[in-house]
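What follows is a single chain, given as structure tokens, in the form predicted on its own.
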Amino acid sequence: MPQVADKIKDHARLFNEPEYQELFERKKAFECGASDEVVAKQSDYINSWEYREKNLARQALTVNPAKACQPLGAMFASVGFEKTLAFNHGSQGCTAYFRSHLARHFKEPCAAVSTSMTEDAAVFGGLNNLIDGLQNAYTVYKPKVIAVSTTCIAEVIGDDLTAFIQNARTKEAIPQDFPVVKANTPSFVGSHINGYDALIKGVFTCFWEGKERGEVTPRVNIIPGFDGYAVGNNRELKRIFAEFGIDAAIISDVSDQFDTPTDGKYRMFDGGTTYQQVEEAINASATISMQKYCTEKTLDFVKEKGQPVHAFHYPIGIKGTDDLLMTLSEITGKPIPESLEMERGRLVDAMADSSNWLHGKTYSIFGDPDFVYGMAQFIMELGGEPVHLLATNGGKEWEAEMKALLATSPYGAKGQVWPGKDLWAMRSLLATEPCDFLIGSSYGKYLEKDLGIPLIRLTFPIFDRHHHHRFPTWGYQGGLRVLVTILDKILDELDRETMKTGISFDLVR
């Protein structure tokens, strides 16, 4: 065998070796399947015009969706709270997904637990499920509250968490005054955004109970929504917040969670939102919300209370972040610092530095519906051409706000906008009309595998890839962090070409 143990072989060189190629022959032979030709003759049928028309026509299955189930979301706001412990009514086997979808892309572990439903709780109910685990967790962590949140099966054979809940107390599994936040979250409809925002609605609701708005303070409540840049652009918010001399608090701060030290102390919990200041954020100015989409019912919420509130759309770029810095001017009365200023300056300094590698670019954008339209605007600041956006947890309220977005920039002008499709409809669209790049997280690699089209990381999640999480996108420092990633590829691309032809392979690009 060409493995040896003084000079092991990586896998992908390791599997190139005549003898697992010929392994490999065997093992086509063994299945029996298509010839070449075959193959080939259905590879182009499905990038033609008529198989695209009857792909977008598709309704009863979804093939490969730019997005996750609701209790992952709930999972991720959850551990943005001080010693709080993410708590899964459900099986263990979706809270394994939940727990690994998190860990691959923040490369932490993300510390959860379940009820472990089997095949007797979905016939006779969940409640002794809910019950023990309520007094394990409690007693095994020792956490300060334990969010809980369902799943499918949960739901389907409608276990009542309040009274759940409320029975675990009487049989004095937890304590009565213990705090329990709960959440339906089920996997069957909706999406992540929609987990994040039930379960930050049910932090509120748990502790803002029986309370009404008081004195306001001057303090302002920032909500970033589901976010795998979480630990970059959180720690970027407080930068700002203090250049501003601002007292703001964000509500499920993830970014010490999903960012320990290796310094020889184990933490199960890090960090996050204290409670003092979830119980305070009632009296706050005024409620930020950094994803709209992700916030819908929060925001309802923290209106009835009295509370102004404001929801941005994933601000990246230049007007993504004017608008929320003035905003944060205008609800404080301070004035926007000069550092930042100077900041918005050099960011158009390094846009206008790169604008003939930017402009005319064409970009296909996936996403939560807020990432990519943030992403958008700020492709159009590029000098860049947005052309397929396709967010399918995007509805017709999303839609019409991309489309009103593409309208206010000649640069729009060839931007479709595709709310509800997944990634097999986004494949048509770029086999019939293809762009210069996608913009999306790891899984438009296979895109770019079948299509040629380069891929730009730049949402959740990111698997193949190390450690993005770490470095913003929000500001105007996170705006040049995006903007050096898109000249990047679009450089590496452009050495790629030359490389061939051996002309204009330059050194100074």
Contents of the next structure:
Amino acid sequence: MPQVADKIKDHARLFNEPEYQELFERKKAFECGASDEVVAKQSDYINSWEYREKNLARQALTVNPAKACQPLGAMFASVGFEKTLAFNHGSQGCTAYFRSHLARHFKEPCAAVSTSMTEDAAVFGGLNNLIDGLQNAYTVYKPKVIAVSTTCIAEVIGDDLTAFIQNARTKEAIPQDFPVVKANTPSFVGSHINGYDALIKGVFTCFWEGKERGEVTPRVNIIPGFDGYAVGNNRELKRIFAEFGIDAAIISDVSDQFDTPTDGKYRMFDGGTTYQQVEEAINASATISMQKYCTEKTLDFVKEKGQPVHAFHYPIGIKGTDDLLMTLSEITGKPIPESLEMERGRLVDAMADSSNWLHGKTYSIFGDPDFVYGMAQFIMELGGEPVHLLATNGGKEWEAEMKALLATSPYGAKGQVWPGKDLWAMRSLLATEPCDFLIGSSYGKYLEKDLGIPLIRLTFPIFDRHHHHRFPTWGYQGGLRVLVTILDKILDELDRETMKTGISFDLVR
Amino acid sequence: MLQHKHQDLFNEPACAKNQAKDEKTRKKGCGGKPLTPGNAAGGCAFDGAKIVLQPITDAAHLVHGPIACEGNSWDSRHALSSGPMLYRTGFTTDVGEMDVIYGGEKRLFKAIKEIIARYDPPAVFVYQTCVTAMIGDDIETVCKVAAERFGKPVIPVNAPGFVGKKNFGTKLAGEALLNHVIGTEEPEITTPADINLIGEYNVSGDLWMVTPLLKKLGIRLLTSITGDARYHDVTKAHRARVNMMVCSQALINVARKMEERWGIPYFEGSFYGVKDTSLSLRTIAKMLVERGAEPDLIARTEALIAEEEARVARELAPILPELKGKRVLLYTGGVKSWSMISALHYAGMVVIGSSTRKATKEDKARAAELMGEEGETMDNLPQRDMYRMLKNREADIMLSGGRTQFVALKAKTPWLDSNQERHNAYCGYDGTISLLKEIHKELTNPVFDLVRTPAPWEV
Ligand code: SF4
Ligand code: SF4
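Could I have the structure of this protein in the form predicted in complex with its partner chain, to go alongside the form predicted on its own above?
Expanding to the full complex; the earlier chain stays at the top.
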């Protein structure tokens, strides 16, 4: 009997018991499933080049896209601001999905409300839902700002947010001067990175309304972009600013929201960016985006106001961080602090210490466009060779930038760039042209299982491992963390391999 | 007591280093020089003994002493096994305070009993350590009683750390083999082409780079002492026709005494580098033929050498131009102080210096001769000087052990592990290919560009 009362086995092990194995066998016979040979033949086929061609030619169907939808990005961005309530105009299910998606990654509750549109609303428009929703949210949660973003359904029926919100004010659902940020985030175009962009732009639009740039203050605005390592990275940014002595404002700082301490207090919203900072941001010396593709519209808007802008691609590793620091130094006229120089030296030292393990390893990377870019750049610095670089939400421009990056190093020679492709395409790519390691999110674990290519989890979402987001991946310190994550995988794999024979299963590596 | 027993070893006639000393210092023995307190010390005699014997893979190796001794030498060397894994289990009596007061012999006896009951190994090696030697535990008697009681060989290895350095411990291990193991069983068959390798521990599979060559020539490796060895094979080693001594110093007593007792001639050779590998194969063939092997062995050996050398040249052709002229600082010791040089010369590399620690007078002479004008032999190179040399770019790469790795990297110089903690086999033809490929990989690693380019704000 596999299950006894005084020692209950959990499901992770239970089904390996002989009783269950037998049951599965019987079930197979009963269900008249295909024979093992047929199954084997089929799996050989889907690993073939022939299938790959068909798979890559696929146009209509998307299977396992490596992206989330727009309002999720908007919601993520909105909780980075002081006492701001994320408010989805649309059906309830979407909001529940965003909340659990973020909660599963950050292991933190995530507050957001929805206008809970129903069938009626879908037919007659969501005006009443929005008015009621705003009124309830305002009275119940007492936020400072409500950030409205739309889900597909509201976009499809063409709800006019501007008019609806004005309506709500007139009806005194919310006070006349109560700030409501809005972002149109239709998910049938774009992905979470565009939703992020739309919301940040919405915040600027709302708070800079009617204002022009005045006297420039020596301050820098930093927009981190959608980032699964937000907690660690934002804090790391702040540390870097402190080392520099730079006055900087992080626009959407989610580091506290997604890392609330367990101290008996309930923090419904704990966004770190104040609206005073947002208002003052218009006069800053420059705005820096850490992820270009997350902030295209926002930066255009800022540029229109006459402010210089700079954009990076997820600064991981030496060059990524060098560029960021040099830019900060140029904008502020401050020299690179000695402490950061030391950190750089330490990262270089660590890379050199482990170089023989890293040299010549091949990697495929998937994730958001900026992440894939930054990661590939660091991999090449480590003497690794990127193979398949895939961003479901990457476009033509990204493809061109990636190719240019690969061309800068002999280690980029094997690199193939796959904009717009999904993880099922990645499966074919890896089956036909395998590599040593796969870098991406938890979703890569199915590829790992099918193809035996070990997965290194370094981007959102990471559901099946804990606390990664608490550590930085940016800056030299973050580079160290990324380096260790990769190395651990390489060495764990080596141990796993050598365990089989015991030969070369060594204590010292 | 122990000192007296060891006197004979201190007088090793075949040990050139020892013979070069005057009588007084010779009496102190090769391991007798006290270690300098406060200096970075190498391994102790126990460590040396364990290094030599542990590669007997199917035996149990039981350390009689406190837990730390075993920790010191357990598994940090990659002596590989093609089969049994028992040698990697860290057996220790882990003596505690009570044993120190009342003596640890009973505990030792019990430990032997438990090992035999649970693992049934062909033999148990028992290692003495400082603490148990100090309290007067008589491991020889315990082993003798245990061997009789359980009907299994139980071999005492009386080399507690304090009797000397690692090198001396290796000789004591050799004595243990001579007194308790070699010659205790007879092989079922012998052939006129049976040999032993002595002082080859199969670090990172070095031995396996050579065994296929021997096999092809129909030369039977009776046993390797002790790389990837099985206990019962070592017992029959005395029936070999020729011994090849791979490490010139560590087990010289074994080679010499086997010649004395069983008339087996030995020669000293190396499997590092193409030239030396070929030379060693030639010598084995020649000596075997002299002792009655089929004369065509010589011609077959020549044919194999020609074939293998051509293969190496072919495989390395793409990288040789990039290696040519590159300057190497070799910081190893013993035989490797010269045997590695020929492997590097093969690629046209320049060896600017070789450390000759733990090397014999002959080793030093050979190293000096091989390097000629371009390099110098040095005994100990202080890390400060090493750093300076590398910093000044006198060498393009350093080959050394893990301890000096970080000096090279701090000096922004590529580095390759050439000692026992490395992960690649560098012996024989295939080993040479892999050594040179690894060097090439290090020299071209992009991280060294990064290491050497200043940060953008420094330019
Ligand atoms: S894609 Fe549209 S409908 Fe689906 S969860 Fe996202 S917003 Fe909702
Ligand atoms: S010196 Fe003695 S106590 Fe120290 S490791 Fe060697 S045997 Fe053990």
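Not measured: the values here are computed from a predicted model. The term rigid core refers to the most C-alpha atoms you can superpose between the two forms while keeping them within 1.5 Å. Positions refer to the first chain, counted from 1.
The Cα shift for E31 between these two forms, taken after rigid core superposition, is 2 angstroms or larger. Once both forms are fitted on their rigid core, the CA atom of L14 lies 2 Å or more apart between these two forms.
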